[in-house]
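One chain comes next, on its own, written out as structure tokens in the form predicted on its own.
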Amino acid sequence: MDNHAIECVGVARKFGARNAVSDLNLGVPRGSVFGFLGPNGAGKTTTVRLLVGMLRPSAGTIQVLGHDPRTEGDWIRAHAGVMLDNVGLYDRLSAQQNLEFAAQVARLSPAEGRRRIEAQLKRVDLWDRRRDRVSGFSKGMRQKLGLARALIAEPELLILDEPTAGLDPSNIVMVRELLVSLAEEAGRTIFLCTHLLAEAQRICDQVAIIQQGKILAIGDPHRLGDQGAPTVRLTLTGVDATAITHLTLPDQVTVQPISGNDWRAVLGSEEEVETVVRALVEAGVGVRAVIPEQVSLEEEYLRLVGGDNHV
């Protein structure tokens, strides 16, 4: 638990006949940044009110930085920064009055209060809109301002619902690397829900993929399609469709065209390759070149969800 900065075990949430969360399993360390991915309806922002105390389980435990979010969410909610998909912020207040009132919350000293709100605002690029009526902000705006208010208290755990939603592509990049400064300078914690499975796969630590309230697959956003089939590709000469049909080769091993000469050998395990390339040269097909290929956290995804779901 020391080790963890939020712990769910056995975690579920009914909402009537239905459940949104099913026994939740997960342990996410301190200073790393946990990417938690779904379709929609998949179960994120249940979970995520479920570790700030907005709501209570059904069945199992959770602590969020060694509290109980059931009796100890005010306590979470004033010593986390929090970003929901609502991100609630006051329209008719200044974007420096709303961080002001932020900064009252977290009990900080006016002076101490004032620094913050001015990194916070040249750090999120809103420095300059900062004594502008947040009605008349653009969702991206709403956004990264949201972003500001949840870092005010310099919490040592964030947790974030699509903080990039509505942003444009540089300002994703932007949002991208504050995240990475914050987790390796500070040593944050940082809980992350997005929708940007190539972004997740460049920042994140360590990654869950959950539907329908259960967690289909977690680990090392770069190795998590490990657990499927490896496969190599092939650049291959003098092919006979033909003769690739009547190669002999292991029941759990099939080679399929991709275009041109180059085609994708699945196999049961990475010890077959010498297997294959043998028997495509006896078959009299040269190989050119053989190039172990890495599923990406995109691929892991669709198989695993299916292509028709969206983050």
The other form holds:
Amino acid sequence: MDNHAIECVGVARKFGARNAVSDLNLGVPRGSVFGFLGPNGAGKTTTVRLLVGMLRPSAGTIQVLGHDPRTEGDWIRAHAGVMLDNVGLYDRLSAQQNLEFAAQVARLSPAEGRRRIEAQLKRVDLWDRRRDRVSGFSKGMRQKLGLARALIAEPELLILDEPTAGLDPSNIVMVRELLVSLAEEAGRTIFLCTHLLAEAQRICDQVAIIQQGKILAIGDPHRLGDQGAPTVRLTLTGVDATAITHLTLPDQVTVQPISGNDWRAVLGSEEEVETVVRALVEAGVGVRAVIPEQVSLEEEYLRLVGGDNHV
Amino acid sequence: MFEVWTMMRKEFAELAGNRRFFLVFLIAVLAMAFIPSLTYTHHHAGLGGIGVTFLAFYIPFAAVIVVANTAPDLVLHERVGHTLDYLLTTRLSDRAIFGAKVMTAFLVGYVAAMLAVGAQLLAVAILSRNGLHWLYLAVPSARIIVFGVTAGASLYVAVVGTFVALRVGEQRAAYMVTILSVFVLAVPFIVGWIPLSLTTQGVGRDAEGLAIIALALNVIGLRLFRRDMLVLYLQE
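Please supply the coordinates for the form predicted in complex with the partner chain, as a counterpart to the form predicted on its own shown previously.
Complete assembly follows, chain above in first position.
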């Protein structure tokens, strides 16, 4: 069995002359939580539509759960739960009726459908409101119901497009906790398009940053900003700037002043920190602290997409 | 077929919660029941067989009014509420989604027409004080108009209303185009390409022709509105 739930190779999608997605290459391991980050109009929703076969790619190949969305879109849609940025609930129906329809679409038996509807509504804390029309629901309740609907078929793959868009902080926390609990369930792959970088960093195993249809970076959210040279912050005593600049160090290692007793060492590899400390001590400089520097996902995101695309 | 039935159950559940739909349904049934009934009782002595047959045309008209309102609304409501996007992410086939909408609009119109027939017979019996009688249903050509032409016209309007609403996406424009499509049907008769005939054979041919046109348009519509094409329309 292919160990990727989603695999895109050289995928492009054009709308007229505009490239909504271009040269998209990514692999989402089965059972992982993959964050797909980018500003509005970056190509996230187009990618979701390509994954479930709602759109055909202009170029490249896509495999979702080992199937091609172009020719086996029906199979993919039957095995993936999708929640789009506009949740799309039936306002004239109750919460329960919305889920009953989803259960019927998933071809669940009536008894199994009832069991799952109850379980999902309780999970999103809407069981007591099950008979209420959705037209009276708040945005947060709609998002939660949309999540419950995406889960009704207990899909192998969950694709969530901005599940927290337009929510107030308390509802964001509520949906985030729900996502965390979903992420902890073994075996399910979650493809999460989000603006919430802190949450992505917290729950995603891997993230990709996309802008103008192109992937700018991809990797572990905790280390995405460390793809350049590793750095450490040094707090020194008895600083002799001349001695420090004349240290005997490997070619790719440099030690630069930040302010006062604080210096930064740019290393070729993490192991070279020992070499730097030894060289400093031999030069008569005291080393009080060595702190590895880590660029947060948010800092890296803003660096890549530019300051105008605030999240 | 299971998918079509699943979609249709959802459509009927939604219609049950739609007050505007019930209002249009009720007005169409009552108007098409009482206007001809009053005409009949007023001209009772003067109405010959042709006159009575003409009363039968109120029935397909009732169906057309209801379907022309319902078919675009079934689609536009989904477009506005983004539920059409949701449907396109499910395993439901394009044919099931749109076939169910056409079938629902058709059935709603046909049921409205049949209710109008029942109400007419009752109203005439009460207004004329002559007890129940079959009115135009006793005339074979009128029976074809009531059951056959009504079915053909309902299907035609259901198909046009559904696919026009998918492409146009605006309530008033979709409704206008749907109503205009009914008038388009009258052109061959007005121009004289098809002679107007109220004989059993003539109205039978018209009913069959309507059904064939409607089915052909349905096939064309399903081919044009494939999932990937529809997403592009929704993005416009």
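Between two forms, the rigid core is the largest collection of C-alphas that superpose within 1.5 Å. Numbering follows the first chain given and starts at 1. Predicted, not measured: the structure shown is a model, and the values here were computed from it.
**Student:** V239: CA shift of at least 2 Å between the two forms after core fit?
**Tutor:** Yes.
**Student:** Rigid core superposed, CA of I258 - does it shift 2 Å or more between the two forms?
**Tutor:** I258 C-alpha, core-superposed: shift of 2 Å or more.
**Student:** Is S269 displaced by at least 2 Å at its C-alpha between the two forms when the rigid core is overlaid?
**Tutor:** Yes.
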